[in-house]
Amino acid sequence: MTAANLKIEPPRLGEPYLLTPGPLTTSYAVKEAMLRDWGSWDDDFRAMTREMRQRLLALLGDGSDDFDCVPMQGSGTFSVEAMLASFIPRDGKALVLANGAYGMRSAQTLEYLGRDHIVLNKGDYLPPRGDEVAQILTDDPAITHVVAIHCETSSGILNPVEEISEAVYAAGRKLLIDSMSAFGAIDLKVADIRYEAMVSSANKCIEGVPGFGFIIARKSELEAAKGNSHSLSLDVHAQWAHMNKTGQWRFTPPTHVVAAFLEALRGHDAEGGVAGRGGRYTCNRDVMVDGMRELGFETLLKDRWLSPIIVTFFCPADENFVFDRFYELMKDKGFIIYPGKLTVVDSFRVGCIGQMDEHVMRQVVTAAKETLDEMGVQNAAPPAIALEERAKLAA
């Protein structure tokens, strides 16, 4: 199968559609992959996981061999706080570039983790930029470690990392990178944007359903954070060298999510790789977006900025509009959307990404619009404070 030909399979009969983050809608052969059992100890199920690992490795290109994939149990969540907590010293001081939830989150995390940092705050419309990253650093000798988000979903921003990324290192100092839900559809290659780890999960853009992270990191940085964990379970230098020494996973792995996983990544290949599921997902959010604005509905972020993963679009202020009873048409539809995160004006988010192409994302175009002119919404429009308050942030 090569990506001209790949076949998207539509959900199963009542299954609707995930246009979410993740997790996503994923393919039969993803799922089929569940039937089975699997023993964590046997030498089959290792032989997964270092298939696994070396699959997500290549990923990075040339320069690989100088990292190491360090699965770890759990959501993404788990796996972004095992990576802050390995690599940043106890005595390290971080800078966390935020726009929205999950650079928050991270900040969240720091203070859980009794770490010292400082946070560049952005708001829901700009990216952080290299320049300002170099202010900071400049300013603050004490800064150790730069985190930064690939693609914030809570806007659908995708952020400028190979900027950030040379304005940290012209600093001398490390980056980490959350690529939660960017990762395997935006190239993310060692060769071309240097940082010392990155995090990201199974349900995301390979198209896996969730379970486990994983993290990879540059083998000196692993060999580096011995001691550094807080946490038992979510040391990434104890599991990767137990996982080094004995091919297994120190706790109960998810065996049914890796199996499933390891079919995802091979249907990742067949498609093109990064290159070929980045492009279904950039046309899927193109098609989309033209159909929705038709509608008149407004996107949060200029063209710029709008990620492959995820759009946010403002609610309508027509008085006819009310967000849950949209949510529950779509979805009697066949298409699960998801709720906003703006604090300022009401908003919601459609994914792009999972096992979708741009004839499914017509259809849900066409649902939108059936489902405003069953509510008896007149115009799409957002209020005036939505397009104010755009104007006035992402000046």
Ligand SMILES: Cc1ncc(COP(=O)(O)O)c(C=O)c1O
Second form
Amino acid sequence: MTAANLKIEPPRLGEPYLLTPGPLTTSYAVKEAMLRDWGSWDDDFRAMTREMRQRLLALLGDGSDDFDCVPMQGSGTFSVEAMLASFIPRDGKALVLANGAYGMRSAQTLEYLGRDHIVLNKGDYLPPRGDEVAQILTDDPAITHVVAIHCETSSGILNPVEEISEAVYAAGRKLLIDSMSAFGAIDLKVADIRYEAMVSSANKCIEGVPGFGFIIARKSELEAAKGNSHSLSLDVHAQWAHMNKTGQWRFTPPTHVVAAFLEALRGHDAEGGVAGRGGRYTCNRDVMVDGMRELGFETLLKDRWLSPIIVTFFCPADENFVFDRFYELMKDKGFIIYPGKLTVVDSFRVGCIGQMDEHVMRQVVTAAKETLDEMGVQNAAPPAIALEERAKLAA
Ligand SMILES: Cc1ncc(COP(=O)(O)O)c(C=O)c1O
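Please supply the coordinates for the form predicted together with the ligand, as a counterpart to the form predicted alone shown previously.
Below, the chain from earlier opens the complete complex, with every other chain and molecule after it.
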């Protein structure tokens, strides 16, 4: 099945569409999968955990035999922390590539963990590039690991992880990727891009509900991670070893969330896997961005860096535009959008992921037009300072 003939049902329970980067709008089948209880020690649930891990590994393509998948209770941040603490040895040093809130959160996590690190901070607009990474690694031989954010969800920028990976391994260092909001919609095939470990979570592009994340890591790194973690519950090596020995999670698993996620993985497969899912999201983005630009809105990013995950728009300069009112009026029309997370100018975000297709995105644009009219906003163009800032920083 391709994105073109996949049937997306409107939410049956009458709830608004979530144009947010997760939790997101899920299918009815995913919700329905949570309508029964599972014994966490029972063979049926162990089989579900096993199938889930196998399906996730299969998304890595050829070469996935060298990797294993370790689900981890908690939200995505718990899995990022687990990855950083487990794979960066206590005497290691990390280079964090930051261009938004999630890169900065990884740096903050390393601070908490007491792991030596430096940050390449590119601000809100720009991706870290391979040649910059290569230079930093040449200048600082103590760096053992580089931490990259695949899609920096705070702006929606899609970072060039392939060229970053090339620079990292050319310098003989190791790459860890936070692919939270990209995995499942954007390829991270191990035959194409080298890395030691990556993380994502249940409520992003696979379209499950929140409750756990997962770390996919090279088996040799999983072996070597023994004893690195500061934390009992977030120790990836311990979770992995226990799961492989017993088939069980170490501590109470989010059983219903796993059941929903398995259903979501089947839906992902039926849509054509990463290519099918990514194709639908790309179409969602293109339809929505074209329509919003026709209304006068401007995107934060140039087309080259726009991800098919979430798009940041500048708030209009028109004095009648008030974000909170725009939000409420959009919600009244059935669409929940997302506030911006930029440091310099006012912005908001519209997500392209979840059970939505281009028809829904056209309705979003119509709702935005009607909302601007209701607010008396004549022109959705951003203030000159936003465009000057963008031109200056992106130069
Ligand atoms: C790139 C990235 N990293 C980390 C996180 C943190 O995940 P959570 O909010 O589930 O803890 C997110 C959440 O959106 C994200 O997009």
